[in-house]
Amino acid sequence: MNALNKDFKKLAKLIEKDLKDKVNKDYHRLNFHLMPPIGWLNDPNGLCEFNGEYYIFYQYSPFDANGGAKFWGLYKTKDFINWEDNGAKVFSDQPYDCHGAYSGSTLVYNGKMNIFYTGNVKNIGDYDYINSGREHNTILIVSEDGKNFDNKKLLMKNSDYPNNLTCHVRDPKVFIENDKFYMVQGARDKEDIGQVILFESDDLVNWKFINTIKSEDKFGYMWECPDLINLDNKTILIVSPQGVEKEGIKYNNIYQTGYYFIEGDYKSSNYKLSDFEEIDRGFDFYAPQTFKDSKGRTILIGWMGLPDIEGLYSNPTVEFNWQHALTIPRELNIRNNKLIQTPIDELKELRKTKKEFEVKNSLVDEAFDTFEVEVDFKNSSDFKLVIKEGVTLEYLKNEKLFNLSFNEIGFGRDIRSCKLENLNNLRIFVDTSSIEIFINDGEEVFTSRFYPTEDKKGINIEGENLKVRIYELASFNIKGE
């Protein structure tokens, strides 16, 4: 442990203690989502199960709610309901990561946590920081106990990546296949084409570049946070492209997140990517990461936010010195050749008071601050649901269109949509300042933030022959380290 590491640890704890009361006075602090203790949160990192506990790391900037020097924060849990807040754990304290411990992953192997991440360095000078002036270094931390994360090793630097790439290479995700180790990283080449680069290793330390994975036609200038998984005997590449042009109701966010099915051998040139499909249609979803747990589930958690949204929409929580959160955990499956997301079963333990309704045409009720709504449709028909006087969910059967829209409580968020052949059921999670909508058992998902006042609790439904269940939801139980 060096002196800078010691000072960062002390300083992070001091500022967390100093600002805790102000942060917790904000009504919009979430009840069943993971947030930064203070400051800024972005990508989930290093998701894994280790010694009977789930480790949820995340990008953390405690000193500024608008971002800044990036560390890794950590939450741990055994059941996804009771949590231990470990605060900042991985610090940008070396010459090769001095401007940020950027995103990465954890591979649990031989009883150890092998943590890979990008060390960000921005040199001082007249640089464009695309083709010059920036270092993206691949770093390994080996932790034997899941408590100490100081054993760092520099594995790769810019000169170790293919020479057709810009300085933008980052976000290593590591996995095992056929007794070999593989790593995918997001990249931008010198022609501004987004892609994923693939490495192979026998020992987790020495890595050899073996292939590039990219779409046949250019699809954005940078592919961030790649995640290559095998699910139901299908190979899936999850990625967050930047620089994709809007197409009607598709690709409406500043940056996108979605997936490709890969046919053939992605370790060679003999592969083909399917069409790109968006994972989430809402305003606030980016940089997801998956891991496989001991129950055999592939679980996904995303960042409930986006970078570079200034001037588009905003989060008033900044006034209380915090910003952003992680999504609820979601189990992935494939149905009808489509990636399906469903909330993990453990979240049902949050359910408290329950209301049930048989709705012939309409329902007006008062919901709770935080709640879950289930709606079953006897027949797919026009439908409208207004939550807290400012969030509207609407299905237009003739147009086969589902819309999510906001009034002023969206703080600049307006409307997002998807095509939907039929509306069979909805499952909606509403926290104090977030909404996650799962349509037709996870066929489509919308994730967004919104900011109602504390007095807004109404729920209004218009639709024919509906079964509605509303559950009040308890809060996560989060304790300090």
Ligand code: FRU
Second form
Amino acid sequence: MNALNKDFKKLAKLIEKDLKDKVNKDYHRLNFHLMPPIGWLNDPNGLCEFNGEYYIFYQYSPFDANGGAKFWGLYKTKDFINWEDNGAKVFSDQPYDCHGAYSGSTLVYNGKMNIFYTGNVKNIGDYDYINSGREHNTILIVSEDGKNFDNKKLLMKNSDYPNNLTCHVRDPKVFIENDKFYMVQGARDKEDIGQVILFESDDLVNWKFINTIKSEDKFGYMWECPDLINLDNKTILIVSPQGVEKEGIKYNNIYQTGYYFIEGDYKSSNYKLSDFEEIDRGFDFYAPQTFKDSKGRTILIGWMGLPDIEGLYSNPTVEFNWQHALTIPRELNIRNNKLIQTPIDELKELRKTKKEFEVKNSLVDEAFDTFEVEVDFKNSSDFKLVIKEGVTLEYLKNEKLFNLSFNEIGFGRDIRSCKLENLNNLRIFVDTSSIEIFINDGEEVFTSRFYPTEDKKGINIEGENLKVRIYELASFNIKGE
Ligand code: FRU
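Next up, can you give the form predicted together with the ligand of this protein, since the form predicted alone came first?
The complete assembly is shown below, putting the previous chain first.
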């Protein structure tokens, strides 16, 4: 342990203690979502199951609610309801990661946790930080016990990546296939084309570049946080592209997140990417990561937020010294050639009081502070649901359009939409300042933050022949380490 590491550990704990009361005074602290204890959170990192516990790391800047020095924070759980908050665990304490322990992944192998991440370095000088002045190093931490994360090894630096690339190569996701290890990294080439680069290894330490994976036509200038998975016998590349132009109701956020099906052999030039499909249609979703658990589920968690939203919309939580959260965990499956997201089953344990209604034309109900609503539609027809007097969900049957919109409690968030052939059912999770909407058993999902005052309550429904169930939801039980 070096001196910087020792002091970072101490300082992070001190400032957490110092600011915790202020943070916890915020009514908008979430009840059943993982948030930074204080300060800033972005991408989920290193998701895995290790010795019977789920490890949810995340990009964490305790010193600044608008993002600063990036560390890895950690939450652990056995059941996704009871959590242990481990605070900051991986620090940017080496010359090769001194401007941030950026995003990465974990591979549990032979009883050890192998963490791969990007060490971010910004040199001082007159640089554009794209083609020069920036180091993106690939770093390995081997943890024997899942508690100690100080054993770092520098694996690759910019000169080890293909030389058609800019300095932007980051977010290693590692997986194993037929006894070989593979790593995908997100990259931007010198022609500003977003892409993924693929490496292969026999020992997790020595990596060989073997292929570039990109779309036939350019789709953005940089691809962040790639994740290559096998699901129901299909190969899927999940990725977060930057620099994609808005097209009608598509790609309306500053940066996008979606997936491609890969046909053919992605380890050779003999592959083809399908069309890009957005994973989430809401205002606050980016840089998700998946992992496979011992029950065989592929679970996805996203960052319930986006970078660079200044001037577009905002999060008033910053006044209370914290910002952003992770989404609820979602199980992934494929149905009708589409990626389907279902909230993991464990979340049903949060359900408390239940109310049930048969709705002929309309329903007004107080609901609860934080709740889940399920709506079943007998026949797909026009529908409108207003939550807490400011969040409107609407289905326009003739236009086959689903809209999510906000009044002022959206803090600048206006409207997001998707095309929808039929509306059969809805499952909606409403936390104190977030909403996650699962349409038609997870065929489409909208994730967003919003900031109602405490007096804003209830739901207001207009629609024909509906069955509505509302469950009050309990909070996560989060204890310190
Ligand atoms: C995505 C991202 C990653 C990077 C990390 C830094 O949100 O920009 O590409 O590793 O955040 O916090």
